[in-house]
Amino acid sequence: MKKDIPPARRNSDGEAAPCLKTVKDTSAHGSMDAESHLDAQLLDSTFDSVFLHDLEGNFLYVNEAAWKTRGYTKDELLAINLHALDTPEYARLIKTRIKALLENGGGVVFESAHQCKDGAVIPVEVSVRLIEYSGQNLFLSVVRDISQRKQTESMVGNVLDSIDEGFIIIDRDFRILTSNLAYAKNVGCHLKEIIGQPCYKISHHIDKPCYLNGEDCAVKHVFDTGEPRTTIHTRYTAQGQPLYVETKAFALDKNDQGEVQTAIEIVVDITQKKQLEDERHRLAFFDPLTRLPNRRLLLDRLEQAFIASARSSQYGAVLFLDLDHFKTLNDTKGHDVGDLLLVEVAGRLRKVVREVDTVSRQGGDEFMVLLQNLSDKERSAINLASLVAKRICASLDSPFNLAGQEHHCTASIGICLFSGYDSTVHELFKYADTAMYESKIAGRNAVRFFDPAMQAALEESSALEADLRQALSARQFTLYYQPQTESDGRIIGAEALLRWNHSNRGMVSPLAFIPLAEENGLILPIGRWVLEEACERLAAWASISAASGIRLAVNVSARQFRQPDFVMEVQEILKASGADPARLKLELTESLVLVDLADTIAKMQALKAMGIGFSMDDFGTGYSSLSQLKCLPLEQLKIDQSFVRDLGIGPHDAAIVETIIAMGRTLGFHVIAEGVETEEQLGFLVRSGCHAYQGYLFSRPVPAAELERLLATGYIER
């Protein structure tokens, strides 16, 4: 049914062509007016649709795309009603948008489909307007053909939903836009569950962007830079599997800041490629039987080891361990029985070196161990090698259970130092094998160096260390003590320093033995009997008139003061002999001072307040700054001897210990200077203002019985 349309403008069919206003314009003005007048003609030339009905659905006008796309002649489109035209979906989506307009006025825009004559379906956007027509309320749509574009969106999203990558579009608030399946796979949710979500909340399971967990977030990149980035990801599935995430992300879209509003993230799961290369490198660098790193592994680590040692002048140590008989329990008892020794040996070979060092199997039978920054003495290092050879001996000392049987396994093992790069990696490899050779034909389950002045040095520590371990209960040691005097000789105290008499070696000097009774923990029952006999002395000194003022230095060595229960241990020494803690000075060395300052301090207090005074023993041969001096407890400097030897020999001596006591004197210490050998050292020092002396010139280190006899006179002639 055809409405007539009051006369308005005729277009070229002598037709009538709407003259509208929208109901909410308000601006009727004449120059409002030539701009919403309409030209029918003008309507027909536009490729949209565009129709004019009622309230009830009654078409008034339609252009001329309206009835052709649709398949009509014009007068059969308006003889149709608007519910009748498309499907009961349209008719019933258009009924509650035209309910909105109605209620807010306005005008909406949607997408739908329309129904064209021979029944195809179009996808659309409508634009509909509420409009007053001769003062009646009218609706204008507008219907735009958007086949094209559905069809490359869908096109596009079976592009991204085929692709194994995930995808998502976020904005700024972190939300996700749109998804393609392989995201919702890899983050293992339904797409309907991910769009709007936040990613982290999709992806990470958290409340908050992952950038404020720490995360190197891609996307926030991206917003916050508008530049591409590429990051990897650690996730965890609901079963706490980990899963290795490449994010790749980048600006979609702009405002007109040039401020990122989208960004595209592009998700590849790497884990399985990872996993690959684990296993690969795996393959690589470890032995599959026992897990341990192979040859390879160790070759390079080694060349590491080399640069390590160059730069700390630390010595390293690789150990050759070759099991005993081997061959003959895989030939007994079969390969699979050899494999479970293997197994376990690597077992117990890590478990007494440390982490830092390397175990590695080499093949067969043979192992190979790498030791590092042992010390930077050659002796020492030494002995610290054998030491770890020796408890490897151990660990393979108690029986193996082999599927059920017992079995015993010895090793022989070669062992060859390195000191930065003074051979190469096949020449130390070629050493350590010759000394386990050697090992071998000593009677297996042995050790050799591969140096014979190296294993003859061993073999004489060996020998040292079994007698010192004899020492204490065979009443081999004893104090002797230096005089400490003024300038004029008058004696103010005494240094106790450790002699050793052995029956065949004679007076063993503690230079000889200490640095060895530090290594093997021989020094803590040493150090505890030197403190336990000089606490006995100054108790009984107290008695003596001539004694009784004088104070004893007594050597503490850095493992001893390091013992946790250290200072408990001189409480209890002291109250044991009752000597006076006021009469009692530790003399401690720059280099203990400074390995753990906080320790210290603790400790020197603690034993301060009971009474004990502190010298810093060697002064001048450490680096202990001016504000570490000034932080401990001390009461007095002792300059070293070196210094105090080369006075009037070396240039700058002089000049340093003239330092050294100024220094002391500026910060309150009492300075002493040892080894005072001759009246022009002697000189010097009373000339630059040092405080006391030590030294031959005196007297040497002497027996109790000596030094008592030396206090009864109160002075020493020269």
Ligand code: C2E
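Same protein, different condition: the form predicted in complex with the named molecule was shown, now please give the form predicted alone.
Since only the chain itself is given, any partners or molecules it might have are not part of what comes next.
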């Protein structure tokens, strides 16, 4: 039943315009003074519908827009309950919200839908606030028709869903608030699976924001700076397929402090574009048949190799390969079979070289290999380049299966070294090509260097290697021993030194064959033989009273020490020889112990537990620190002969020697100097606190029998 409102004044129609007191005002449609009048004339002039009603929705007042908008007369609308206007799906929700408003006071804004007299439904935004009149709690509802807004939102939504670019709105927690169909399609999910989920979980399938993995996150940039950002990302579908996308992020909403609260991210799928770019790059820089770098890319990499070589002083090399008798294969079997061979050869070449190197097809049956960072020494670089060439020849030696037919293939190889910019790119190609033709002239299936001197050095190195491989079985190796003494000449030990007495070459310098043995792996069997011979000598000396107390130092190569079974090998040799481990001292270089320090320490401790001692050879030439030295179970430091040789000549060598001696004393190490050749050097070492010496001043390296003669006296006369 409609209730009359006592008038405060009358409007033009004679209707009461009551004076009401506002309890709280949080309406979205403006504020109201504590003592204000509901001016009917004013309210009838607004486009928004205004209702005054009680908790049950009974109308006490409606303005003109309220009844005209819904197709009623004023009296008809006043006779209708508010909740009768709401569509069924909204009625219960609205009544619940109004009750909550009554309990908590203030105002509330929500969306609903009103039914018109003709059955039409209009979407509305309702702003309700609680007011007090004569001790009653009444409700003032201002209802705005939002049909146009909804239509616009629908149109925007349809537009967004019709475009190819993915579109999402993200909050500060990186959760997706809104998404269009294109984004859902790109990530392979349904819209309902996306809303409310973290964007990184949907797009990247990870459990934390992508920027924490070091990626350039456009959305994070917007939240941090407020500025737009464009980035390129690799994303993945729900099936794990990669998508290459360009993401553009913009600020959407900011708080009063100017902080971005929500951001828009537009995601453009550039997968096809990237694939096309990759294909263009492949066609421009790679051989379409073998997928190897082509001449253009090789030229670029060679220019970069020149720059790197100039900086590091490391030699590089270019190998020019031409397949022998390839034309015959093409003529007899056809180009398809020839192409199969080229593809197979490319695969084998890739497996031979390192990742830093480049294998390139130049066209036809010609290939080039760019080798970098070979060595800073020319001779060693020659050997390494030759080794790669030999491996290539060996890889091609196995028969090829070409469409079910077996085929044998060889190659002629020309090699040219480079160091920095000593040659131009085109000169280098010409030199390598010339060397390749020299190998053809030599009968094919051969390797030739361009420089005649290099070729001679290669041939000498190859011959030396062949002889070296026979040296062990031919019993051409022997050990010499250089005494280690105190300042008065009393012998306290000796170092075992390897010598090679070749039947034709005579005595071969260790400087000539040890580096070669290191490169080709022969140092492993040679090193084992040295240990076996030294231990057998120690065991034999145990019965000689004058020699039974000395300690014998044996050099161990880095490659030998790094073998996983090195400790077991030493144990076996000691057991077989019967030598006292306490009389054996292993000399390790400073550079050796610094590589994989944990493995070094573990092996040294295992050997020390047997009673074996350790000396650091060539100390002062490496880069070890005090903290590293303290971790090593060393007993002796050996001052490198280069420092001893220049005592009194170089301005810094004396200071270096004094520092090493002081350091050794501080750490509790015994210090010995090698390369002592003059009385002046000896005098300086004595004054500096070094009390053990090795060098020509006392004795050259001598055969075992001569050392035993010296040991019989116990002293060496100078």
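Heads up, when I say rigid core I mean the largest set of C-alphas that superpose within 1.5 Å between the two forms. Keep in mind it's a predicted model, so treat the numbers as computed, not measured. Residue numbers count along the first chain shown, from 1.
Q: When the rigid core is used for the superposition, does P209 move between these two forms (threshold: C-alpha shift of 2 Å or more)?
A: Comparing forms between these two forms, the P209 CA shifts at least 2 Å.
Q: Would you say whether G364 is displaced between these two forms, judging by a C-alpha shift of 2 Å or more on the superposed rigid core?
A: No, because once the rigid core is superposed, the C-alpha of G364 moves less than 2 Å between these two forms.
Q: After a rigid core superposition, would you say the CA of N180 moves by 2 angstroms or more between these two forms, or not?
A: Yes; N180 is a residue whose C-alpha shifts (by 2 Å or more) between these two forms when the cores are overlaid.
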